[in-house]
Amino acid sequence: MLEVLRAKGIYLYGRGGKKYIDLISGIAVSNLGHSNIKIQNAIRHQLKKYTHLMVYGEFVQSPQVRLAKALIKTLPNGFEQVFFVNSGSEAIEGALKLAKRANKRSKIVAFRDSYHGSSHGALSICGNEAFKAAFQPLLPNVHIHNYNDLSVLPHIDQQTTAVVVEPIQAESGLHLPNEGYLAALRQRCDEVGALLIFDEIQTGFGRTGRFWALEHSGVVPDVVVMAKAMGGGMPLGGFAASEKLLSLFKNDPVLGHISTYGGHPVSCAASLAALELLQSTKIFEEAEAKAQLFISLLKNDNIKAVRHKGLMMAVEFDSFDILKPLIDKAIEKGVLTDWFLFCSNSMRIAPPLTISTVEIKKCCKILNEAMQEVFAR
């Protein structure tokens, strides 16, 4: 167990003072680092003014607005609107609620080793059953398919509400969509009337090379889910669409979603300062070159496969076995990695967005060292 005190950039501080490189960034969140010090000072700089004040519409909060136009900027022509909630998993619930509003339907396609949060619906379309086998039952009329296998689009049909989807797949272990997959999926849902809803919670905000993974695509979906890095290291999420859809929630019932702290000013503050940060670095567009480095440099023969999309990056072993000694190593020598939920013998690596050149080589080091040491008993 590991007792962090203070964090700051790229590392982390236990007692003794030893430092740890955080190959992980709490899953994705901080993007930006630790303790970045123009989002610090952006909640500073919201405290003073006031926290919680009511979120149902009766105040305008210009942390909130400015944020949602911010963001409405960064995402392709059609969405004018952004619902804020808490977190990726309650940003999923309204997603399908808005879906299920849309179109009067009910049923939900998802693919297998998704996965879209804990929360009952959110777990109802994750796409591994052993995950949720002690929490049935879950949402009825939830169909899961192949991730990649165009088989799935006949069963995409007149009774489908919605089809949930990652553009970039991360807890089965990092699998890219292949060429034309999201194109044909957004193709079906149009011939049938269902929406297509992107799930870029984890690999939004700049981590795979670019703000959004659907621009890698071209493809643009009905709604955009979002959050991890969102938040700037701060509690946020949301999900962004039309005007005419997310209208939908105004009347029958009126206030048809709700959420008492989404869209906090705090966090919606910390937020802005995140998107203004890497909009003006444009640090997302290293990526990529950074992730080459990382391949270039991790050398072992017990590396059976890498896969990745910019800092967004999955290193396959043989087995859990192999891996869990060597990450556990990795931690003794100072850096921080993990595995993924759907994926046990892959090494999941996502550092900030921030991580230099320098870094990379003096991480990679240790982690060859591990490797040697590990794979040499």
Ligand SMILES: Cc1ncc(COP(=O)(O)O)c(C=O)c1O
Contents of the next structure:
Amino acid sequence: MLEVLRAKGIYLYGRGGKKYIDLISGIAVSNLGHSNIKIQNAIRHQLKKYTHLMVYGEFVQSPQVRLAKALIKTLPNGFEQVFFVNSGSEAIEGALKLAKRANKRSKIVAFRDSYHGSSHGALSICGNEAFKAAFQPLLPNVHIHNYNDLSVLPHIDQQTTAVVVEPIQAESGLHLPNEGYLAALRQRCDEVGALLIFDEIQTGFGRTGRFWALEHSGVVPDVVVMAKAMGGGMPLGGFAASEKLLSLFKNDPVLGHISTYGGHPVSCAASLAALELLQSTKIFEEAEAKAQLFISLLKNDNIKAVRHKGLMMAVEFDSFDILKPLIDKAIEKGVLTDWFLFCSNSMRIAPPLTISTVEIKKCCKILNEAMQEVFAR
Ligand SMILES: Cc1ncc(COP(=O)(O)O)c(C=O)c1O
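Same protein, the form predicted in complex with the named molecule this time rather than the form predicted alone?
Let's see the whole complex now, leading with the same chain.
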């Protein structure tokens, strides 16, 4: 196990001055690299003013207000408010409760091999039974269907409160929606009055080449759930929706969703700095070209397929038994990769979006050498 003493840009520094290239970004968190100076300055600036106050509406906290306004500008028309929490799981919980509150139904439709978090509600809609088995019983009335399979449509019915879907499925080892699939879900949800909830926790904040992955399809959900890169390295999550929907949490009961630290001012300040940096540099617009460079340079007969959208990539091998020694060898050589929660034969490549072409060439050279050494055995 690596002990990381400090991190800067795409590099992690271990003991004895050993340097590692981070190709996972803390699982799609450090989109702007580690220890970004502008994010650090925003944190310092907020620390001098105040840290925690109270979040039940008693005080106006400018880091939250400014962040909410900036986030709304990134989202399609109809998104008017953001409810801030601390993590992705917590944001999923809030979104599920909001759907229940909106249409007073309980059936939830979600997808095989999706991961939405580890709290009880979020785990209930996880699409991997083995991952859930030890914690049953979880939420009842959760229906899991195959991603990209249109046979789900008749199962989205008048009893369905919400369909929760990732606009690009992450932990299944990267699966893109088929053309028209998300639109079909949207149409069916409209027909039966169910909410369409997009989990953009891993795909948001530029990871896939657009600020939000929903921009690739143009399909507009009712709720967008966010976290991970949102906090610029600080803990933060949120779910955005219309004012009409989110105001349902205001009464009957009042404070329908409570989170003591939700939207922590220091996290919000870091998040706003990250959002402004992403928008001013438009670094995410380079993600697709950078991914193509990875794809053109990574060469080995053992690579079975590469799935990707922007810098969210999965390089597939035959099995975990082949991949694991490769990951270990790459770490030995100073490149950090990973596999996926529900796809153990594919290598996760999700570097900070700030990675340069020179750095990509260096990574690919190391990974190619590692593949040659491991597969020559
Ligand atoms: C797509 C997706 N949804 C939800 C979550 C849960 O987020 P958190 O770990 O912040 O609770 C994750 C975390 O990996 C995720 O990848």
